[in-house]
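Shown next as C-alpha coordinates: one chain only, the form predicted alone.
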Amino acid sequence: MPQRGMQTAPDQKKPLAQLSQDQREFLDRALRVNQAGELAATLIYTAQTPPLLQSHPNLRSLMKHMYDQEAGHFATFNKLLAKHRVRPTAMYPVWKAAASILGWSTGVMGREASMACTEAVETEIGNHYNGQVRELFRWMQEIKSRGEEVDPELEELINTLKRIRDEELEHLDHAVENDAKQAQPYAPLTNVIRYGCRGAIWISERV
(Lines of atoms letter the chains of each structure in order from A and count residues from 1; the text may use other names and numbers.)
(Lines give C-alpha, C1' and ligand atoms only; values in the text may rest on other atoms or scores of the structure.)
Protein backbone atom coordinates (compact mmCIF):
# COMPACT_ATOMS: atom_id res chain seq x y z
CA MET A 1 0.00 0.00 0.00
CA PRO A 2 1.50 3.32 -0.94
CA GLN A 3 2.95 5.33 1.90
CA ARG A 4 1.29 8.56 2.94
CA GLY A 5 3.02 11.66 1.61
CA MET A 6 5.12 9.84 -0.98
CA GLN A 7 7.92 11.88 -2.51
CA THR A 8 9.32 11.76 -6.02
CA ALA A 9 12.77 10.22 -6.05
CA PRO A 10 15.29 12.49 -7.76
CA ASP A 11 16.45 9.80 -10.18
CA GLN A 12 12.99 8.82 -11.42
CA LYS A 13 11.95 9.81 -14.92
CA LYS A 14 8.26 9.79 -13.99
CA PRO A 15 6.71 11.31 -10.86
CA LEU A 16 5.63 8.73 -8.30
CA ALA A 17 1.86 8.85 -8.00
CA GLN A 18 0.26 9.95 -4.75
CA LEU A 19 -3.08 8.63 -3.59
CA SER A 20 -5.93 10.95 -2.76
CA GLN A 21 -7.41 11.14 0.71
CA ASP A 22 -10.44 9.15 -0.46
CA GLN A 23 -8.20 6.43 -1.86
CA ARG A 24 -6.19 6.18 1.35
CA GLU A 25 -9.42 5.91 3.32
CA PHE A 26 -10.62 3.15 0.96
CA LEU A 27 -7.43 1.20 1.57
CA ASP A 28 -7.72 1.67 5.33
CA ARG A 29 -11.26 0.26 5.25
CA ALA A 30 -10.23 -2.58 2.94
CA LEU A 31 -7.35 -3.71 5.14
CA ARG A 32 -9.47 -3.46 8.29
CA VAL A 33 -12.27 -5.58 6.80
CA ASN A 34 -9.87 -8.11 5.31
CA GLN A 35 -8.10 -8.63 8.61
CA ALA A 36 -11.41 -9.08 10.44
CA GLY A 37 -12.63 -11.52 7.81
CA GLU A 38 -9.52 -13.65 8.01
CA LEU A 39 -9.72 -13.69 11.79
CA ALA A 40 -13.28 -14.97 11.49
CA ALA A 41 -12.24 -17.63 8.99
CA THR A 42 -9.55 -19.04 11.30
CA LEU A 43 -12.03 -19.17 14.18
CA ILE A 44 -14.72 -20.85 12.09
CA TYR A 45 -12.33 -23.65 11.13
CA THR A 46 -10.95 -23.90 14.66
CA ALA A 47 -14.43 -24.43 16.12
CA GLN A 48 -15.74 -26.50 13.24
CA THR A 49 -12.96 -29.05 12.94
CA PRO A 50 -13.24 -31.07 16.21
CA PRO A 51 -16.93 -32.04 15.90
CA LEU A 52 -16.60 -32.54 12.15
CA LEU A 53 -13.61 -34.87 12.43
CA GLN A 54 -15.38 -37.05 14.98
CA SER A 55 -17.64 -38.32 12.22
CA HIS A 56 -15.41 -37.62 9.21
CA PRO A 57 -11.74 -38.18 10.15
CA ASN A 58 -10.90 -38.42 6.46
CA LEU A 59 -11.34 -34.63 6.23
CA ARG A 60 -8.46 -33.92 8.58
CA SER A 61 -5.91 -33.02 5.89
CA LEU A 62 -8.39 -30.83 3.98
CA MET A 63 -9.46 -28.93 7.10
CA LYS A 64 -5.83 -28.39 8.09
CA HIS A 65 -4.96 -27.19 4.60
CA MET A 66 -7.78 -24.65 4.58
CA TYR A 67 -7.05 -23.50 8.13
CA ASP A 68 -3.34 -23.07 7.39
CA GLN A 69 -4.11 -20.89 4.39
CA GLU A 70 -6.54 -18.75 6.40
CA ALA A 71 -3.97 -18.37 9.16
CA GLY A 72 -1.48 -17.19 6.55
CA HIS A 73 -3.98 -14.64 5.24
CA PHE A 74 -4.62 -13.40 8.76
CA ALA A 75 -0.89 -12.98 9.39
CA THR A 76 -0.53 -11.05 6.12
CA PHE A 77 -3.21 -8.54 7.04
CA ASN A 78 -1.92 -8.21 10.59
CA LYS A 79 1.41 -7.09 9.14
CA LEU A 80 -0.27 -4.70 6.71
CA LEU A 81 -2.37 -3.11 9.45
CA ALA A 82 0.71 -2.60 11.61
CA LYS A 83 2.79 -1.28 8.71
CA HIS A 84 0.21 1.29 7.65
CA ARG A 85 -1.12 2.07 11.12
CA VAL A 86 -4.68 1.00 10.37
CA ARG A 87 -6.81 0.34 13.42
CA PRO A 88 -8.64 -3.00 13.64
CA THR A 89 -12.42 -2.98 13.78
CA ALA A 90 -13.94 -2.22 17.16
CA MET A 91 -16.26 -5.20 16.55
CA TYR A 92 -13.44 -7.69 17.14
CA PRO A 93 -15.00 -9.33 20.24
CA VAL A 94 -18.37 -9.71 18.50
CA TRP A 95 -16.91 -11.23 15.35
CA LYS A 96 -14.75 -13.63 17.38
CA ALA A 97 -17.81 -14.93 19.24
CA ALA A 98 -20.00 -15.08 16.13
CA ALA A 99 -17.36 -16.94 14.09
CA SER A 100 -16.78 -19.50 16.83
CA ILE A 101 -20.51 -20.14 17.25
CA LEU A 102 -20.99 -20.48 13.49
CA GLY A 103 -18.08 -22.88 13.18
CA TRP A 104 -19.14 -25.07 16.09
CA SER A 105 -22.81 -25.20 15.13
CA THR A 106 -22.17 -26.14 11.49
CA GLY A 107 -19.54 -28.65 12.59
CA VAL A 108 -22.09 -30.34 14.85
CA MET A 109 -24.61 -30.36 11.99
CA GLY A 110 -22.20 -32.47 9.94
CA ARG A 111 -20.11 -32.51 6.80
CA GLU A 112 -22.65 -31.05 4.40
CA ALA A 113 -23.54 -28.14 6.68
CA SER A 114 -19.86 -27.44 7.39
CA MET A 115 -19.10 -27.34 3.70
CA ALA A 116 -22.18 -25.22 2.99
CA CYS A 117 -20.84 -22.75 5.55
CA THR A 118 -17.51 -22.64 3.73
CA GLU A 119 -19.24 -22.23 0.37
CA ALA A 120 -21.37 -19.34 1.62
CA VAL A 121 -18.51 -17.53 3.36
CA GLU A 122 -16.08 -17.95 0.48
CA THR A 123 -18.65 -16.81 -2.07
CA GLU A 124 -19.02 -13.49 -0.26
CA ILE A 125 -15.31 -13.14 0.49
CA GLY A 126 -14.37 -13.97 -3.10
CA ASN A 127 -16.75 -11.29 -4.36
CA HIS A 128 -15.37 -8.83 -1.82
CA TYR A 129 -11.76 -9.40 -2.85
CA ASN A 130 -12.72 -9.18 -6.52
CA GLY A 131 -14.20 -5.76 -5.89
CA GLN A 132 -11.04 -4.57 -4.18
CA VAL A 133 -8.80 -5.90 -6.95
CA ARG A 134 -10.91 -4.19 -9.62
CA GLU A 135 -10.82 -0.88 -7.75
CA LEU A 136 -7.06 -0.93 -7.19
CA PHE A 137 -6.41 -2.02 -10.76
CA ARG A 138 -8.51 0.94 -11.94
CA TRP A 139 -6.32 3.26 -9.88
CA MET A 140 -3.23 1.74 -11.43
CA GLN A 141 -4.55 2.28 -14.94
CA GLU A 142 -5.45 5.90 -14.15
CA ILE A 143 -1.98 6.52 -12.75
CA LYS A 144 -0.35 5.14 -15.89
CA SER A 145 -2.67 7.19 -18.11
CA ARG A 146 -1.45 10.35 -16.33
CA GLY A 147 2.14 9.42 -17.12
CA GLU A 148 2.98 8.83 -13.46
CA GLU A 149 4.89 5.98 -11.86
CA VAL A 150 2.86 3.33 -10.04
CA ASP A 151 4.08 2.77 -6.50
CA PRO A 152 5.48 -0.81 -6.33
CA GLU A 153 3.60 -1.29 -3.06
CA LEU A 154 0.29 -0.80 -4.86
CA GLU A 155 1.21 -3.45 -7.42
CA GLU A 156 2.33 -5.77 -4.63
CA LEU A 157 -0.94 -5.26 -2.76
CA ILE A 158 -2.97 -6.09 -5.87
CA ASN A 159 -0.99 -9.30 -6.35
CA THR A 160 -1.44 -10.21 -2.69
CA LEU A 161 -5.20 -9.70 -2.88
CA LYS A 162 -5.40 -11.77 -6.07
CA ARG A 163 -3.46 -14.62 -4.49
CA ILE A 164 -5.60 -14.63 -1.35
CA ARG A 165 -8.80 -14.40 -3.42
CA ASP A 166 -7.74 -17.42 -5.47
CA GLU A 167 -7.03 -19.43 -2.33
CA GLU A 168 -10.42 -18.50 -0.90
CA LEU A 169 -12.12 -19.62 -4.12
CA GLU A 170 -10.16 -22.86 -3.91
CA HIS A 171 -11.84 -23.43 -0.53
CA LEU A 172 -15.21 -22.83 -2.17
CA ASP A 173 -14.40 -25.50 -4.76
CA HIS A 174 -13.40 -27.95 -2.00
CA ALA A 175 -16.69 -27.28 -0.24
CA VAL A 176 -18.78 -27.96 -3.34
CA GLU A 177 -16.78 -31.13 -4.04
CA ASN A 178 -17.64 -32.29 -0.52
CA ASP A 179 -21.41 -32.00 -0.97
CA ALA A 180 -22.02 -28.49 0.35
CA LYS A 181 -25.17 -28.30 -1.75
CA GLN A 182 -26.56 -31.40 -0.06
CA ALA A 183 -26.86 -29.61 3.27
CA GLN A 184 -30.32 -29.48 4.78
CA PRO A 185 -31.75 -26.88 4.72
CA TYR A 186 -29.29 -25.61 2.11
CA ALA A 187 -30.87 -22.35 0.94
CA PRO A 188 -31.85 -20.94 4.36
CA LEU A 189 -28.49 -21.89 5.87
CA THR A 190 -26.32 -20.39 3.14
CA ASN A 191 -28.52 -17.30 2.76
CA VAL A 192 -28.28 -16.49 6.47
CA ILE A 193 -24.51 -16.92 6.40
CA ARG A 194 -24.08 -14.84 3.25
CA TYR A 195 -26.23 -11.99 4.54
CA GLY A 196 -24.37 -12.17 7.83
CA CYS A 197 -21.05 -11.82 5.99
CA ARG A 198 -22.31 -8.81 4.06
CA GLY A 199 -23.50 -7.19 7.26
CA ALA A 200 -20.19 -7.85 8.99
CA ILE A 201 -18.27 -6.33 6.07
CA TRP A 202 -20.46 -3.21 6.07
CA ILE A 203 -20.11 -2.72 9.81
CA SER A 204 -16.37 -3.42 9.92
CA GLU A 205 -15.73 -0.81 7.25
CA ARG A 206 -17.31 1.81 9.47
CA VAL A 207 -16.67 0.75 13.08
The other form holds:
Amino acid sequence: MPQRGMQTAPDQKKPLAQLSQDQREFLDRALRVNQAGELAATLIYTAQTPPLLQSHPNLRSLMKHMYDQEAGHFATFNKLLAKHRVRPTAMYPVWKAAASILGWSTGVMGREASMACTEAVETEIGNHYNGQVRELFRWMQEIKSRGEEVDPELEELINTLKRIRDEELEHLDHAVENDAKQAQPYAPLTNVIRYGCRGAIWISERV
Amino acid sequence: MRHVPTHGFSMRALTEGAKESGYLEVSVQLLPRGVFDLINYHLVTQRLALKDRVQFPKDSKLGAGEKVRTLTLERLRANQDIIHQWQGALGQMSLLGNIPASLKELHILSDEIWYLSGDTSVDTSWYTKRASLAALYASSELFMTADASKDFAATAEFVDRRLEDFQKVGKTVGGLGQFVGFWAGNTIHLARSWGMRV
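Given the form predicted alone above, produce the structure of the same protein in the form predicted in complex with its partner chain.
What follows is the entire complex, opening with the chain shown before.
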Protein backbone atom coordinates (compact mmCIF):
# COMPACT_ATOMS: atom_id res chain seq x y z
CA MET A 1 0.00 0.00 0.00
CA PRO A 2 1.43 3.41 -0.75
CA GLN A 3 2.72 5.06 2.38
CA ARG A 4 1.66 8.65 2.08
CA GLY A 5 2.80 10.66 5.04
CA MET A 6 1.92 14.15 6.10
CA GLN A 7 4.70 16.25 4.66
CA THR A 8 5.01 19.89 3.83
CA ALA A 9 5.82 20.34 0.15
CA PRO A 10 9.15 22.18 0.08
CA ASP A 11 8.33 25.67 -0.99
CA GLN A 12 4.61 25.71 -0.25
CA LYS A 13 2.68 26.19 2.94
CA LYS A 14 -0.04 23.57 2.35
CA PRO A 15 0.43 20.10 3.89
CA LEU A 16 0.35 17.06 1.55
CA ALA A 17 -2.93 15.21 1.83
CA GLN A 18 -2.92 11.69 3.23
CA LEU A 19 -5.35 9.08 1.92
CA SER A 20 -7.72 7.38 4.34
CA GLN A 21 -7.81 3.60 4.77
CA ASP A 22 -11.05 3.39 2.72
CA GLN A 23 -9.49 5.38 -0.08
CA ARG A 24 -6.44 3.12 -0.12
CA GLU A 25 -8.66 0.05 -0.29
CA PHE A 26 -10.58 1.63 -3.17
CA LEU A 27 -7.35 2.23 -5.07
CA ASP A 28 -6.20 -1.30 -4.28
CA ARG A 29 -9.39 -2.77 -5.76
CA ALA A 30 -9.44 -0.35 -8.68
CA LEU A 31 -5.90 -1.15 -9.79
CA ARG A 32 -6.50 -4.87 -9.38
CA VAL A 33 -9.61 -4.77 -11.59
CA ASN A 34 -7.95 -2.55 -14.18
CA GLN A 35 -5.02 -4.92 -14.54
CA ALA A 36 -7.37 -7.88 -14.92
CA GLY A 37 -9.37 -5.94 -17.52
CA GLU A 38 -6.35 -5.09 -19.63
CA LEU A 39 -5.12 -8.69 -19.39
CA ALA A 40 -8.49 -9.82 -20.76
CA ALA A 41 -8.44 -7.16 -23.50
CA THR A 42 -5.00 -8.16 -24.78
CA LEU A 43 -6.01 -11.82 -24.80
CA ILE A 44 -9.31 -11.12 -26.58
CA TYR A 45 -7.49 -9.32 -29.38
CA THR A 46 -4.79 -11.99 -29.54
CA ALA A 47 -7.39 -14.72 -29.90
CA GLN A 48 -9.68 -12.78 -32.26
CA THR A 49 -7.03 -11.69 -34.73
CA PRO A 50 -6.03 -14.91 -36.55
CA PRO A 51 -9.55 -16.16 -37.45
CA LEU A 52 -10.64 -12.60 -38.25
CA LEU A 53 -7.74 -11.85 -40.56
CA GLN A 54 -8.35 -15.07 -42.49
CA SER A 55 -11.61 -13.63 -43.79
CA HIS A 56 -10.83 -9.90 -43.54
CA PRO A 57 -7.11 -9.27 -44.06
CA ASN A 58 -7.81 -5.55 -44.44
CA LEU A 59 -8.40 -5.28 -40.67
CA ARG A 60 -4.78 -6.12 -39.88
CA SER A 61 -3.63 -2.60 -39.12
CA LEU A 62 -6.71 -1.75 -37.06
CA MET A 63 -6.37 -4.89 -34.93
CA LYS A 64 -2.66 -4.22 -34.45
CA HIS A 65 -3.33 -0.63 -33.40
CA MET A 66 -5.95 -1.65 -30.84
CA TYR A 67 -3.79 -4.49 -29.55
CA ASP A 68 -0.76 -2.22 -29.13
CA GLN A 69 -2.78 0.27 -27.11
CA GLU A 70 -4.17 -2.48 -24.86
CA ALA A 71 -0.68 -3.91 -24.37
CA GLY A 72 0.48 -0.44 -23.33
CA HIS A 73 -2.35 -0.18 -20.80
CA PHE A 74 -1.51 -3.63 -19.45
CA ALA A 75 2.14 -2.66 -18.98
CA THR A 76 1.09 0.56 -17.20
CA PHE A 77 -1.08 -1.29 -14.70
CA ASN A 78 1.53 -4.00 -14.16
CA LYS A 79 4.00 -1.29 -13.17
CA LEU A 80 1.49 0.40 -10.87
CA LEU A 81 0.62 -2.87 -9.14
CA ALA A 82 4.27 -3.75 -8.56
CA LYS A 83 5.08 -0.23 -7.34
CA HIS A 84 2.24 -0.02 -4.85
CA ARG A 85 2.45 -3.70 -3.82
CA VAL A 86 -1.12 -4.43 -4.84
CA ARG A 87 -2.21 -8.06 -4.96
CA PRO A 88 -3.18 -9.20 -8.48
CA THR A 89 -6.51 -11.00 -8.84
CA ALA A 90 -6.51 -14.68 -7.93
CA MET A 91 -8.79 -15.30 -10.90
CA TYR A 92 -5.89 -14.56 -13.26
CA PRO A 93 -5.75 -18.00 -14.94
CA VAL A 94 -9.57 -18.13 -15.15
CA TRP A 95 -9.72 -14.74 -16.88
CA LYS A 96 -6.90 -15.79 -19.21
CA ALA A 97 -8.90 -18.82 -20.34
CA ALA A 98 -12.24 -16.97 -20.50
CA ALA A 99 -10.84 -14.04 -22.51
CA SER A 100 -9.09 -16.34 -24.99
CA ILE A 101 -12.27 -18.36 -25.51
CA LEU A 102 -14.38 -15.20 -25.94
CA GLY A 103 -11.92 -13.73 -28.43
CA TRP A 104 -11.60 -16.94 -30.41
CA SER A 105 -15.33 -17.65 -30.64
CA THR A 106 -16.27 -14.10 -31.70
CA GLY A 107 -13.38 -14.14 -34.17
CA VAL A 108 -14.71 -17.36 -35.71
CA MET A 109 -18.24 -15.93 -35.81
CA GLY A 110 -17.03 -13.19 -38.13
CA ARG A 111 -16.22 -9.51 -38.44
CA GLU A 112 -19.51 -8.10 -37.16
CA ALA A 113 -19.52 -10.39 -34.14
CA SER A 114 -15.91 -9.50 -33.28
CA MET A 115 -16.71 -5.83 -33.53
CA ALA A 116 -19.86 -6.30 -31.45
CA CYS A 117 -17.76 -8.04 -28.80
CA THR A 118 -15.32 -5.12 -28.82
CA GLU A 119 -18.22 -2.67 -28.66
CA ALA A 120 -19.78 -4.46 -25.67
CA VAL A 121 -16.52 -4.79 -23.74
CA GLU A 122 -15.43 -1.22 -24.41
CA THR A 123 -18.82 0.16 -23.36
CA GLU A 124 -18.54 -1.55 -19.99
CA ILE A 125 -14.88 -0.66 -19.59
CA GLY A 126 -15.50 2.95 -20.58
CA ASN A 127 -18.19 3.26 -17.91
CA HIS A 128 -15.97 1.55 -15.39
CA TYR A 129 -13.00 3.87 -15.95
CA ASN A 130 -15.28 6.87 -16.00
CA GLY A 131 -16.59 5.91 -12.57
CA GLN A 132 -13.05 5.66 -11.23
CA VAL A 133 -12.05 9.02 -12.69
CA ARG A 134 -15.14 10.61 -11.14
CA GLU A 135 -14.38 9.13 -7.73
CA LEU A 136 -10.72 10.20 -7.77
CA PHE A 137 -11.72 13.63 -9.00
CA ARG A 138 -14.11 13.92 -6.07
CA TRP A 139 -11.25 13.09 -3.69
CA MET A 140 -9.16 15.79 -5.30
CA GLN A 141 -11.93 18.35 -4.80
CA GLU A 142 -12.28 17.33 -1.16
CA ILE A 143 -8.55 17.65 -0.59
CA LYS A 144 -8.46 21.08 -2.18
CA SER A 145 -11.44 22.25 -0.18
CA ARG A 146 -9.65 21.19 3.00
CA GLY A 147 -6.79 23.44 1.93
CA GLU A 148 -4.29 20.59 1.50
CA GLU A 149 -1.91 19.84 -1.34
CA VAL A 150 -2.87 17.05 -3.73
CA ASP A 151 -0.25 14.30 -4.01
CA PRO A 152 1.29 14.51 -7.51
CA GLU A 153 1.03 10.71 -7.79
CA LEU A 154 -2.74 10.97 -7.41
CA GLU A 155 -2.96 13.61 -10.12
CA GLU A 156 -0.81 11.47 -12.38
CA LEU A 157 -3.10 8.49 -11.76
CA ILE A 158 -6.18 10.51 -12.66
CA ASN A 159 -4.56 11.68 -15.89
CA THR A 160 -3.46 8.15 -16.77
CA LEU A 161 -6.97 6.80 -16.18
CA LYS A 162 -8.47 9.59 -18.29
CA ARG A 163 -6.11 8.83 -21.15
CA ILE A 164 -6.82 5.10 -20.97
CA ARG A 165 -10.57 5.71 -20.81
CA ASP A 166 -10.36 7.89 -23.93
CA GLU A 167 -8.39 5.24 -25.80
CA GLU A 168 -10.94 2.58 -24.85
CA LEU A 169 -13.78 4.78 -26.10
CA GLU A 170 -11.81 5.27 -29.32
CA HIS A 171 -11.81 1.49 -29.73
CA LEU A 172 -15.57 1.58 -29.16
CA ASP A 173 -15.92 4.08 -32.02
CA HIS A 174 -13.76 1.95 -34.34
CA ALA A 175 -15.89 -1.09 -33.55
CA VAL A 176 -19.14 0.74 -34.31
CA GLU A 177 -17.67 2.13 -37.56
CA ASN A 178 -16.87 -1.44 -38.56
CA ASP A 179 -20.50 -2.52 -38.43
CA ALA A 180 -20.63 -3.81 -34.90
CA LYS A 181 -24.36 -3.10 -34.86
CA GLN A 182 -24.88 -5.46 -37.86
CA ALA A 183 -23.85 -8.50 -35.85
CA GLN A 184 -26.54 -11.08 -36.12
CA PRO A 185 -27.76 -12.17 -32.72
CA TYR A 186 -26.87 -8.59 -31.69
CA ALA A 187 -28.89 -8.23 -28.50
CA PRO A 188 -28.07 -11.64 -26.95
CA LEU A 189 -24.39 -11.39 -27.89
CA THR A 190 -23.82 -7.92 -26.51
CA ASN A 191 -25.95 -8.54 -23.41
CA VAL A 192 -24.12 -11.73 -22.51
CA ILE A 193 -20.78 -10.02 -22.95
CA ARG A 194 -21.77 -6.90 -21.03
CA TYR A 195 -23.19 -8.81 -18.08
CA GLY A 196 -20.17 -11.10 -18.17
CA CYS A 197 -17.89 -8.06 -17.94
CA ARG A 198 -19.82 -6.64 -15.01
CA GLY A 199 -19.62 -9.97 -13.21
CA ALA A 200 -15.90 -10.23 -13.88
CA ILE A 201 -15.33 -6.70 -12.58
CA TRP A 202 -17.32 -7.46 -9.41
CA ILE A 203 -15.38 -10.67 -8.76
CA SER A 204 -11.95 -9.20 -9.48
CA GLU A 205 -12.59 -6.41 -7.00
CA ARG A 206 -12.95 -8.97 -4.27
CA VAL A 207 -10.98 -12.09 -5.09
CA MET B 1 11.94 -8.38 24.80
CA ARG B 2 15.09 -8.24 26.93
CA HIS B 3 13.54 -10.64 29.39
CA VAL B 4 12.54 -13.18 26.81
CA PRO B 5 15.87 -15.08 26.67
CA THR B 6 15.58 -15.77 30.42
CA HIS B 7 11.85 -16.15 30.93
CA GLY B 8 10.64 -17.13 27.47
CA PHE B 9 7.58 -15.67 25.79
CA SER B 10 5.53 -15.64 28.96
CA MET B 11 3.60 -13.39 31.28
CA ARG B 12 6.71 -13.37 33.50
CA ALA B 13 8.73 -11.67 30.75
CA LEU B 14 5.92 -9.16 30.21
CA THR B 15 5.60 -8.28 33.88
CA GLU B 16 9.39 -8.03 34.34
CA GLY B 17 9.53 -5.72 31.35
CA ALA B 18 6.67 -3.62 32.67
CA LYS B 19 8.34 -3.27 36.07
CA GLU B 20 11.61 -2.27 34.43
CA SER B 21 9.95 0.47 32.38
CA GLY B 22 8.37 1.86 35.48
CA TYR B 23 4.83 0.59 34.86
CA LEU B 24 2.69 -1.32 37.34
CA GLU B 25 2.66 -5.11 36.97
CA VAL B 26 -1.07 -5.06 36.37
CA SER B 27 -0.63 -2.83 33.28
CA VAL B 28 0.12 -5.95 31.21
CA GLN B 29 -3.64 -6.57 31.37
CA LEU B 30 -3.87 -3.79 28.77
CA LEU B 31 -2.51 -6.18 26.15
CA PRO B 32 -5.60 -7.95 24.79
CA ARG B 33 -3.81 -11.06 23.56
CA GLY B 34 -1.32 -11.30 26.39
CA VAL B 35 1.75 -13.28 25.46
CA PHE B 36 0.82 -13.39 21.79
CA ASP B 37 1.18 -9.60 21.65
CA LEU B 38 4.79 -10.00 22.75
CA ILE B 39 5.41 -12.61 20.06
CA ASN B 40 3.66 -10.43 17.48
CA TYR B 41 5.84 -7.48 18.50
CA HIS B 42 8.95 -9.53 17.83
CA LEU B 43 7.61 -10.72 14.47
CA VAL B 44 6.58 -7.27 13.27
CA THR B 45 9.71 -5.44 14.39
CA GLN B 46 12.01 -8.04 12.87
CA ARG B 47 10.08 -7.96 9.60
CA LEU B 48 10.28 -4.18 9.39
CA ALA B 49 13.97 -4.26 10.35
CA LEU B 50 14.76 -6.51 7.38
CA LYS B 51 15.02 -3.67 4.92
CA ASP B 52 17.54 -1.92 7.16
CA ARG B 53 19.57 -5.06 7.88
CA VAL B 54 19.93 -6.10 4.26
CA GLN B 55 20.74 -3.52 1.64
CA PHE B 56 21.50 -4.69 -1.85
CA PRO B 57 23.67 -2.26 -3.83
CA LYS B 58 21.85 -0.77 -6.82
CA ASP B 59 23.93 -2.52 -9.46
CA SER B 60 24.01 -5.83 -7.63
CA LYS B 61 24.43 -8.80 -9.98
CA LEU B 62 22.62 -11.15 -7.59
CA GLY B 63 19.70 -13.03 -9.08
CA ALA B 64 16.31 -12.92 -7.39
CA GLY B 65 16.88 -16.39 -5.94
CA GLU B 66 20.12 -15.28 -4.31
CA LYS B 67 18.47 -12.21 -2.83
CA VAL B 68 15.59 -14.26 -1.46
CA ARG B 69 18.09 -16.65 0.13
CA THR B 70 20.02 -13.77 1.74
CA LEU B 71 16.88 -12.12 3.07
CA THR B 72 15.46 -15.38 4.44
CA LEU B 73 18.70 -16.29 6.19
CA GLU B 74 18.98 -12.79 7.63
CA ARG B 75 15.45 -12.96 9.01
CA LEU B 76 16.19 -16.38 10.50
CA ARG B 77 19.35 -15.02 12.08
CA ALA B 78 17.28 -12.29 13.70
CA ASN B 79 15.77 -15.06 15.83
CA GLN B 80 19.04 -16.30 17.22
CA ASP B 81 18.93 -14.52 20.58
CA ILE B 82 15.58 -16.03 21.48
CA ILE B 83 15.69 -19.26 19.45
CA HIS B 84 15.77 -21.43 22.58
CA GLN B 85 12.40 -19.95 23.57
CA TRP B 86 10.96 -20.04 20.09
CA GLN B 87 9.34 -23.48 20.31
CA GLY B 88 7.18 -22.10 23.11
CA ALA B 89 6.34 -19.11 20.94
CA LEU B 90 5.39 -21.37 18.01
CA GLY B 91 3.13 -23.27 20.37
CA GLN B 92 1.44 -20.01 21.37
CA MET B 93 1.06 -19.00 17.73
CA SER B 94 -0.69 -22.25 16.89
CA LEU B 95 -3.43 -21.75 19.49
CA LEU B 96 -6.76 -21.62 17.72
CA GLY B 97 -7.41 -17.95 18.44
CA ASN B 98 -3.96 -16.89 17.27
CA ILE B 99 -3.71 -18.86 14.06
CA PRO B 100 -5.26 -16.25 11.70
CA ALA B 101 -2.93 -13.52 12.99
CA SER B 102 0.12 -15.80 12.77
CA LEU B 103 -0.66 -16.88 9.23
CA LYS B 104 -1.25 -13.27 8.23
CA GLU B 105 2.17 -12.28 9.61
CA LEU B 106 3.79 -15.17 7.75
CA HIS B 107 2.17 -14.04 4.51
CA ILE B 108 3.21 -10.41 5.05
CA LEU B 109 6.78 -11.53 5.76
CA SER B 110 6.83 -13.60 2.57
CA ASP B 111 5.51 -10.61 0.59
CA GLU B 112 8.14 -8.35 2.21
CA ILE B 113 11.02 -10.67 1.30
CA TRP B 114 9.87 -10.94 -2.32
CA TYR B 115 9.40 -7.18 -2.52
CA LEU B 116 12.86 -6.48 -1.10
CA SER B 117 14.40 -8.93 -3.56
CA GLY B 118 13.03 -6.82 -6.39
CA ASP B 119 10.25 -9.09 -7.61
CA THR B 120 7.82 -7.22 -9.87
CA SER B 121 5.71 -10.07 -11.23
CA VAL B 122 1.99 -9.48 -10.84
CA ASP B 123 0.48 -12.60 -12.38
CA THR B 124 -0.38 -16.00 -10.92
CA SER B 125 3.23 -16.50 -9.86
CA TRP B 126 2.64 -13.75 -7.28
CA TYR B 127 0.59 -16.29 -5.33
CA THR B 128 2.78 -19.34 -5.90
CA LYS B 129 5.98 -17.49 -4.97
CA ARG B 130 4.60 -16.19 -1.72
CA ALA B 131 3.00 -19.51 -0.76
CA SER B 132 6.19 -21.47 -1.41
CA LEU B 133 8.38 -18.97 0.44
CA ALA B 134 6.01 -18.97 3.41
CA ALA B 135 6.22 -22.76 3.58
CA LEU B 136 9.99 -22.61 3.23
CA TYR B 137 10.36 -20.01 5.97
CA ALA B 138 8.04 -21.80 8.39
CA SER B 139 9.84 -25.12 8.00
CA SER B 140 13.27 -23.49 8.28
CA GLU B 141 12.27 -21.68 11.44
CA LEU B 142 11.09 -24.92 12.98
CA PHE B 143 14.33 -26.62 11.95
CA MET B 144 16.31 -23.80 13.52
CA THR B 145 14.72 -24.33 16.93
CA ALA B 146 16.48 -27.72 17.10
CA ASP B 147 19.69 -26.67 15.37
CA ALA B 148 22.76 -26.92 17.56
CA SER B 149 25.40 -26.44 14.88
CA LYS B 150 27.90 -23.60 14.95
CA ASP B 151 26.44 -20.34 13.71
CA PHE B 152 23.34 -22.20 12.52
CA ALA B 153 25.18 -23.59 9.49
CA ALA B 154 22.81 -26.57 9.39
CA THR B 155 19.84 -24.21 9.05
CA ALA B 156 21.53 -22.43 6.15
CA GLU B 157 22.03 -25.79 4.42
CA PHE B 158 18.38 -26.70 5.12
CA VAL B 159 17.25 -23.46 3.48
CA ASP B 160 19.47 -24.15 0.46
CA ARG B 161 18.05 -27.65 0.03
CA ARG B 162 14.46 -26.34 0.23
CA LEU B 163 15.20 -23.59 -2.29
CA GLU B 164 16.62 -26.19 -4.67
CA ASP B 165 13.47 -28.29 -4.25
CA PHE B 166 11.26 -25.33 -5.09
CA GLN B 167 13.30 -24.54 -8.16
CA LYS B 168 12.97 -28.13 -9.34
CA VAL B 169 9.21 -28.11 -8.81
CA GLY B 170 8.92 -24.74 -10.52
CA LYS B 171 10.88 -25.97 -13.54
CA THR B 172 8.76 -29.12 -13.83
CA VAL B 173 5.48 -27.24 -13.60
CA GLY B 174 6.72 -24.61 -16.03
CA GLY B 175 7.92 -27.32 -18.38
CA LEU B 176 4.55 -29.05 -18.25
CA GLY B 177 2.80 -25.78 -19.00
CA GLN B 178 5.06 -25.16 -21.98
CA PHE B 179 4.47 -28.70 -23.26
CA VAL B 180 0.68 -28.40 -23.12
CA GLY B 181 0.74 -24.92 -24.61
CA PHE B 182 2.99 -26.02 -27.44
CA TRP B 183 0.76 -28.92 -28.43
CA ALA B 184 -2.40 -26.82 -28.20
CA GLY B 185 -0.86 -24.16 -30.43
CA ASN B 186 0.42 -26.81 -32.82
CA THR B 187 -3.01 -28.35 -33.22
CA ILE B 188 -4.61 -25.01 -34.03
CA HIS B 189 -1.91 -24.00 -36.52
CA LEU B 190 -2.13 -27.38 -38.23
CA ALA B 191 -5.89 -27.01 -38.57
CA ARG B 192 -5.45 -23.56 -40.06
CA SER B 193 -2.91 -24.78 -42.57
CA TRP B 194 -5.49 -27.37 -43.68
CA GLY B 195 -7.81 -24.48 -44.45
CA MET B 196 -10.11 -24.97 -41.47
CA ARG B 197 -11.54 -21.70 -40.26
CA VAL B 198 -10.23 -22.04 -36.72
